[in-house]
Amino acid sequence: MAYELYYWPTIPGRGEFVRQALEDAGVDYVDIAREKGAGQGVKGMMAAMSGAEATHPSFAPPFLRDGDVTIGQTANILLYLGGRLGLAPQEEAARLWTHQIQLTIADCVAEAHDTHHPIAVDLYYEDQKPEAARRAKSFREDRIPKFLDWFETILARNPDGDAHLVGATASYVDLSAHLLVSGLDYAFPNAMARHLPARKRLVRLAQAVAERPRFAAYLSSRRRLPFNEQGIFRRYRELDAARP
């Protein structure tokens, strides 16, 4: 059976984070929110999430469906897809380092969300926008450096050589460091204009993937949706540093 993946149909998102690692294995899967038919669609997936039928209801998107099994969290969700995908290693300690690395990941991703609304997510950037423009300057000036210097250091540190964050072959991790970077060069183009040629084996990294066969059919198509002001990296100017 094909994974079931249901997140937001619009937002590439924490999802973007499950769909890219199920495009570039190129394996079967249903983007629920996005299709059409009885079960399906947005109302579809919040009947899923926390229907009456939900054994383990998530919070919120994204959660994958395998058969009988839900999973949320995205970094649950490819600590499952992992290995089933050749996406990840083998051994426990590697696999955990790996799931390390993507939690890691996640705490970037909250902060880069939490620039543009620091304060309340039901409320609107326009209402919490001096407050964001404070969270911004911390997060463009400390921030992003620290966690950039973190994974150089991961690329340069592996005993199987800085092409990979984990061991000698793609894991989800690098696919996952590319949407990061992605991410941040898109809501923060002058402050990564600054930050980012310093971490050349992050750059190497985020460029190799992206050459992947699969992974770049996937960038170039139509699935792939493009970053927004609805998602968590959003491109307000006021938010990002002069330019270099």
Contents of the next structure:
Number of protein chains: 2
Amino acid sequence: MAYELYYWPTIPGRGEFVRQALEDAGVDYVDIAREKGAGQGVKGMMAAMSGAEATHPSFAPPFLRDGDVTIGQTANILLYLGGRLGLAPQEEAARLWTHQIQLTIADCVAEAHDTHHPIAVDLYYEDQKPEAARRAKSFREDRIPKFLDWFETILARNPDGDAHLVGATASYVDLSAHLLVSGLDYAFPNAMARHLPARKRLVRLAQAVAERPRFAAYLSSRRRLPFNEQGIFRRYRELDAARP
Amino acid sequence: MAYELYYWPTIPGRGEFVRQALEDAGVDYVDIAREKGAGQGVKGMMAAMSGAEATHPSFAPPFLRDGDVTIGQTANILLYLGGRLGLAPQEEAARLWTHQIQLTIADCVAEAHDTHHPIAVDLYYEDQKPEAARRAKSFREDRIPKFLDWFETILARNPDGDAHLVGATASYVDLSAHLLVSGLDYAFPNAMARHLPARKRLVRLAQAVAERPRFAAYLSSRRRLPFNEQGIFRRYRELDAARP
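Now show me the form predicted together with a further copy of the same chain; what you just gave was the form predicted alone.
Now the full complex is given, and it begins with the chain already shown.
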């Protein structure tokens, strides 16, 4: 039976981390909220998420259904899928290290989101622009370099070589690192042009991921939703200063 | 061998979620940064975290050492410890559901932190007070009720009864829910006095956790660090309006 992914249909967002893993693995899945059948679309997603029969209701999308198992929280979904998709190590300590990296990516994603929503998720960006400008400066100049350095360090220290974040083969965190770099590059092209080139291992990793055959086919397909200004990574010129 | 917990020595913070699980289970552990021996204290913690020999360096504390395994990210540490401490179900789907709840608690904790640091973690609260006032209002009036409702819902829908978040016995997320409620109650006593009473299942759960013998003994011990204004949950009168 095909996996069912439940996520907002018009943004890559957090669901994209799961979608890319499913695409790279080449498995069957249904992107429920982008379909138009019974129990599908956003209405179907919301019913599945919080309808009265849901004993494991997620606080928010994305969530995944695999038969009678329902799993929410992006990193948790990838923890579940990793071994099944051949995109995670089997041994417990390595599996938890992979998950730890994904959780740290999630932290960076949350901070990237809050650059345009520092005050409230329920308000528009236009209602929190001065605060966003302050938060974005801190994120751009202090937090992005700190996160990039961490990825560079763990690549450098991987006992199996610096081609992958974990072990000697690709895992879902390699794909997620690519998405994080792509998203930051979309939202903060000026800042990333300053910060990224010195992190050569991370640059190489992101390039290598983009060249994986199924991944590359997905990136150029219509299934891939482009970054946009309703998502997590948004390009607002005023949040990305040309100079530090 | 005793578990080694690495976390800041003067705040409960995120480390407290791990500390309380270790305490409730009654296992031996060393709270490294609060000790004064060689390789201990904050200096020892920082060396263990990012010293050149660390192949799995955490982005930030807390992290745990169990023999030659090092694990970071609070929820990930609890995922590792849960089964070992008898504080998590064994079956995979139930284990992942437990972890999903912990990750949602972590999201709420991050939002609680950002009420006093909406702009930058590297700035003092005093440097972001107007923004904090706006963010705290949204957190107090919109986000806290939404999170509390979610906990109330999953308690109500637990097929094994509403005494626990998962299954028919205590798990680490019950302890974490107690800490979250306690922290929110410390930081936002006025808001919680409005929001909490209607969530009766959650109130009962928090009370039941506080009465667990080892947990109660820990709460009244000197090992327990009180909430304070360097931690995640801070009591700033101006962030907790007497009325909505």
